[in-house]
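A lone chain, given as C-alpha cells: the form predicted on its own.
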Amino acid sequence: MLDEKQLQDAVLTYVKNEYIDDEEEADELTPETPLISGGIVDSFSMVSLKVFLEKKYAIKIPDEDATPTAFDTVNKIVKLVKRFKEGK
C-alpha cells in the first residue's frame, strides 16, 4: 500500500524541481495548487510527469485517464496513482 504523504511529497518535489524556477513560487506550492489550470504544468510537461509516475511506481496510466483534470493538483495525481497502483 502506498503511503499517501510520501506519494504527495514525491510529486510535489518533482513538480518543484522540473517546472518551477522561482524558489518563492516553489515554496508556495501546495497539494491543492492548480498545476495545469494555474499554468505551472503544460501539456508537454504533463506527459513527462506521467512517464515519471509510471516509472517510479511501476504502473501504466492509460492515456484516457491522463487528463488535464486528473493532473490538475498534486492531490488529484495522488488519487490517480493510488487507483492504478492498487488496481482499482
Second form
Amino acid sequence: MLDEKQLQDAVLTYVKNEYIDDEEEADELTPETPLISGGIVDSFSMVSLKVFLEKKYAIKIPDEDATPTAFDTVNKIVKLVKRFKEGK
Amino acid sequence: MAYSDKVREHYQKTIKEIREGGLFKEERFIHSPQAADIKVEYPEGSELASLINMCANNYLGLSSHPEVIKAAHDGLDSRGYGMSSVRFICGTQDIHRELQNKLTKFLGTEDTVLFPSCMDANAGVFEAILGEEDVIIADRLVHASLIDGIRLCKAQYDSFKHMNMDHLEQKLEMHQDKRIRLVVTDGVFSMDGDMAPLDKMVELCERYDSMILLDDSHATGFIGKTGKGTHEHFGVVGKIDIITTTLGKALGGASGGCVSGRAEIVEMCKQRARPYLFSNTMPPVIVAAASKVLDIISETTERRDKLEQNTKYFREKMTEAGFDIRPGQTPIVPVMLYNAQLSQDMAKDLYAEGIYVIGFFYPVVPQGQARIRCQLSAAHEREHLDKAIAAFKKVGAKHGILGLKKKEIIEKFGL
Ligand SMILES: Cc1ncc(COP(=O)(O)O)c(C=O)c1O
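Switch over from the form predicted on its own to the form predicted together with its partner chain, please.
To see the whole picture, the full complex is given below, headed by that same chain.
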C-alpha cells in the first residue's frame, strides 16, 4: 500500500520545484490548487510530471488517462497514481 | 447540406465563447505602408485615424525603406513574380542561393536554408533532425511555433523554468541517457523583452553534450554590436548549432524565415523538413528585397544604433514618468498593468490620443500579468517618442497609476 500522505507530499514538492519560481506562490500551493486550469502548469509541460510519476512509482499512465483534468490538482494526481499503482 | 445547422451552431457557440472570454481578435485596417506614422480604420467603417505605431515588429524601420522597395521592384523585373514550385523541383533561383549565403555570413553560421516563414522553419526543423531516442529540453516560454514543431516530432520532450539555468542543468543531467539532447530557447522573448543567457546556456550545453537551438526572430538585425542577434550580444557567435529566424520582422518585414547553423543540420532540413519539401518557395520579389536588407545592415550599424538610442530614451523617460517598466535592454518594452481590464482601457485611451499600442492579458501572458507592450523602431524620431510618452503620462494620470508599484497597482485594480 502506498502511504497517501507521503505520496501527496512527494507530488506537491515536485510540482513546487518543477513549475513554480516565486517562493510566495510556492507557499500558497495546496493539494487542491488547480494546476492546469489555473495556469500554473501548461498542458504541454505536463509531460515532465507524467514522466516523473512513471519513473518514481514504476507505473505506466496511458496517454488517454493522462488528461489535463486528471492532472489538475495534486489530489487528483495522487488518486491517479494510486489507481495505477494498486490497480484499482 | 453538409454544413448542417448543428455544425453551424457549434461554431457560432464557440465564437460566442471566445467573445465572452474577452479573447476575440479583430483586424484593424491600415490604409498606409507600415511606418512610424500610419492611418488606421477602426472599428471597421470609421474615419481614418492618424496614429504613431508602437506595436509593429518593424524594429529597423526597413519595412518601407526606399532602397528595399526599389530592390523589390528590380527583383520583380529581373526574376518575375512567382516560381510556382517548391524549392527542390524548380523553385530555387540564383538569388535564393545568394540570400542564403548572405544570411550565413551575417549570422556567423555554416549554412542556411530558407523557409516560407519562421513558423515553417520551426515546424520543420525538429522532425527533420530528431527521433524518439532523442530529447528536446525547451524553455517554458518559447514561442508557439516552436511548441508546434516540437509536437510534430517524435523526440521526447522536457522543459525548464523560464531562464532558470539550475533547472536546465538538472534536466540536462537527467537526460544523459538519451542519444541526442537539444536545448531550445528564444533569443529575445516577445512578451517580456528579456534575453536568454546564451553564454551560460552554451557552457551548460558543452558540459552536458547537448546541441542548442535559438529562435532569434525578435533579435536578428539589431541585438548585438553589429546586429547579428542574441548570440552576438553574449559573445557566442559560431557556438549556436541551430538558429531559426524570420525575415518578417526587422529584416524588411515581408515574409520568409530560415534555419541556419551546422552544415549537416541544414542539409537534413533540405532532405526532410516538410514545409521545405511541400510548400512553395519564397517569391523572387521578397528574396531580392531581403537580400538588399542584408546589404544595408551589413554595411552600417546606423539603424540598430538608432534603435538602441530610442530604446534607452523611451525606457528611461517612461520609468521616470512613474510607469512600472519591465527592466531590460531590448526594444520590446512591457508597461506592466497586471489587471486585464486596465490594460484594455489604457490601450483604448492611448488610441484616442493617437498612439497605437496593444494591451495583452491572459492567456497570451500569464494570469495577473496584463500589460501594454510597446515596440520601438529605428523609424521612430524623437518627436514620435516624446508624443507617445506625453500620451502615456496623460492616460497614466487619468487612471492614477503613475508612480505606483506592482503591489499598489494590484491593490487598486485587483487582478
Ligand atoms: C519567436 C518567434 N518565432 C517565430 C515567429 C514566426 O515567424 P514568421 O512570421 O516568419 O512565421 C514569430 C512571429 O511571431 C516569433 O515571434
